[in-house]
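Below sits a lone chain in structure tokens, taken as the form predicted on its own.
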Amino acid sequence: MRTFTFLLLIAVVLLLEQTVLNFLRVAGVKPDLVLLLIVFNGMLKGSREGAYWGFVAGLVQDLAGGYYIGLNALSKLLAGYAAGLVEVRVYKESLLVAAAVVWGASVVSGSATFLLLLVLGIAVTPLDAFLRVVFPLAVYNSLLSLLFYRPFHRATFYGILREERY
């Protein structure tokens, strides 16, 4: 059931990112409601459910987009993994420590995109990509998380993303 509704979250998430989000830009970026999913999942879940969640996301989020299949697929897989290894060696119920984790995964996530854009042959002047997309994603993500995270905390131990036990 849990594997159900995420994927149903994940489709929510997606079609509001490419539709209402696109009027929410600050400095030029639009949040990534899809790596904060990923993100407070690896979290709480670790990293190997991080990794997991953010290939199949990222996949889903290629296959919306229809351009560079497996671009994000390997961004928010790392993304998630980044997330994850922090699993048991944080307080997991701060606002902080949630958002500064959601800062670094994002920061791991753009640079990891522009890696592959620079592998694929399109030209990103670095500087300019984390300047101007990467950073302000980044702050943009942590801000949002603060809103998200606790529902998503409470969702995941006590809701409708609860691993049922037998």
Given for the second form:
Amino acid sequence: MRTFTFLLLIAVVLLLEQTVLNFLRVAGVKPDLVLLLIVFNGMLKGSREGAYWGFVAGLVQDLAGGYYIGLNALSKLLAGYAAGLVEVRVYKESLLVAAAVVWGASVVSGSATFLLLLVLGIAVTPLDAFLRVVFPLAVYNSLLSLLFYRPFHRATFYGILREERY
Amino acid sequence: MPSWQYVKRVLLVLVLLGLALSAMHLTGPDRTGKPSLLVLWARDVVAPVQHGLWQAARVVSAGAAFVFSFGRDTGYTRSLEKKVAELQGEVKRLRVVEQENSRLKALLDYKETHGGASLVAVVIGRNPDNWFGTITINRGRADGVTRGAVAVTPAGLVGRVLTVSNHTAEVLLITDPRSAVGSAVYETQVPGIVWGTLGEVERLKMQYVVKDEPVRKGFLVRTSSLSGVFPPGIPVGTVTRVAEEESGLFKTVYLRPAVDLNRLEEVLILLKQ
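Switching forms now, from the form predicted on its own to the form predicted in complex with its partner chain, please provide the structure.
Let's see the whole complex now, leading with the same chain.
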């Protein structure tokens, strides 16, 4: 059930990213809600599940786009894994910790995407990539995490994203 | 000495990385030509929901703009802004036509430039990430749209169709880093290639502009007659900055797109004959 709910959540968020979030651009960027889901999940469930769901969500995003299958899968896998590394190390119920982890994971994911674009021969200058996308997006995502982390935390332990135990 | 467990893990990561990189290369738009049938079918199915969400968000956004501008940003001011952009595009187009007439170009083919079959399409979505620049429109193969068809507005060039499903099409914007447009500076006729920089950034880069030719801020750049993809004479952008290239042979010209690509609502698709 959790798997199905998480997949549905990813699909809905992707649809929002293609439509509604275009009207919520700040400093030229729109938030990456798929990344938020992955990072929250990684923080609460550990690096193994963080990486797994990062890969799955990224792959869904790639398949929906139809091109460069693997680009988002790899960058989001890394973000999920990185977020999972803090699982046992810090006080993960704190909003500020969540915001900091989201910032870091967004930078990891953005840097990976930038490098992969270079590998694909798509020329984006480092200045443009980091000043216009990676850092503004990391700040935007981390601010939004203050809004969404608590509901996700509750859903993971007591709500629709809770693991079933038989 | 690393343990066998560690070596196995590293090997697995390397294999996964290799597979992902190969998949990325093999599924680039220049390789595959088009996404799988399943993806195209899914786009058709999702299109009505996407259209509804886009329209709803547009209405909410317009309402919010009205409130936060203390009533100054109304539908009337937006329609005036749109009209100004259209008129500016018209002026630019007329300047181009005037120049071409004055040179008595016998090969001027007005129909090819502006008079071919076309249809209006409504924007219903945009790429989900912040790197690429594509829009989804509500017209597809069933309406006669084909891959490579050019998208414009009265103000200038928008891009070209990258993929087509039955009822939707994905347009590659000229700001996308994968986009290249054969262009020329209107005032001096010096040619160059206009590249996108980042999908969400309203800035273009024109390269391979011969160093000796004068190009200044405010000059108009339009599609070139040498471009095999775009009809000639469509405004692409206005020069904002000129920089020397390190090689010393060329200069790089930075442009602001003629069309406000972040506020697109409808586009005109020039159908291929």
